[in-house]
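Next comes just one chain, in structure tokens: the form predicted on its own.
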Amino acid sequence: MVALPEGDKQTRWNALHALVQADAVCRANVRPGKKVVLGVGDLEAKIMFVGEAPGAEEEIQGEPFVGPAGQLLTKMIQGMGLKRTEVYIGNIMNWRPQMPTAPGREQVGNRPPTEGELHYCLPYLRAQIEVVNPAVLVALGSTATQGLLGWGSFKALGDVRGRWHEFGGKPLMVTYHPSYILREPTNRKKRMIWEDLLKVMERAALPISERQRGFFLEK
């Protein structure tokens, strides 16, 4: 559990940011020149998206979801009638999980976090949820969902995706990671994620037009 000072949301978030930046384990897992990453967005957001870990672009900029998958997530948010700045976006992990890399070379590719890594960073995610106090959480992908629902709590993401769960007293919708679409950008896959997001919009009491309800239904 992370103890935060009393005060308004920005004061508490600033204190949390300082704690994460100073965390010895987080710092030890970040390569020279790279950054520890905390979530970003509206501290009054109704919707909070949760991914697994920073990637190459994220550890450079110190912001989650800024690479290709992040650009697609931004488009998904816009499809919901919102701006990226009107939601909160975070990862469970505060650093990019390292892979063996030759000295002086950049890491190529990503690996999923281990159960231990997720367990270490989870209190910082809980603290972000406490500060933002969103109406709805959205887990993006299998690893993030494992972190929130419990390691080994399901075999395939399809077993839990598209249904309401609970984390920290908040309703949690599980859906696929945006990279799921990047690998094979079919309307069928887009529609699967979009149906999950329509449920999120309904739960967050966002207006939904008939046009939005019909996104990605064409063959």
Contents of the next structure:
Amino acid sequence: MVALPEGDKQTRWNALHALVQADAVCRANVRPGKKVVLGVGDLEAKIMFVGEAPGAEEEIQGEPFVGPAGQLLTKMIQGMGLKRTEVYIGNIMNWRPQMPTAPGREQVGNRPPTEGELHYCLPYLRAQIEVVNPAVLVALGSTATQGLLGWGSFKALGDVRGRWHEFGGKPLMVTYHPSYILREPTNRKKRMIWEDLLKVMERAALPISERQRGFFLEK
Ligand code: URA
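Okay, that one was the form predicted on its own. Can I see the form predicted together with uracil too?
Let us now look at the entire complex, which starts with that chain.
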């Protein structure tokens, strides 16, 4: 449990931001010159997206989803008729999980967090959910889903995606991570994620046009 001061959302978020930045474990897990990363976005957002962990770009900029997967996520959000700044975007992890890297070299690639790492950071995600109090949560990919549904709680993401679950009393939609589409950008895959996002739009009472309903239907 992260203890936050009384006050408005911005006051509480600022306090949370300061706590994460000062967290000795978080700091020990980022290399010199790189940043500990907390979520960003509208503190009044109805929709909160939850991803896995910062990657190379994110740990430089100190903001989630600003690299290639982030650019795709931004397009998905725009497809929903929203601006990136109108939702809240967080991650399960506050640091980029480290991989063996020669001194003076940049880390190449990413690895998923361990169970221990994930559980260390989870209270910070819970605190962000508490502050923002969104109407709907969206887990992007396996790691986010492991964090929110429980480590080892499902075998394949396909078994739990596209359905409503619950986390901390909030409706939680599970879908694929945008990087899944980056690896193989077919309309079939885009449509799978899009159908999950249409459910999110319905739940968040966003207007949905016929055009939006038909996105990615062509083969
Ligand atoms: N992938 C994630 O899951 N989170 C980020 O912040 C960037 C890429």
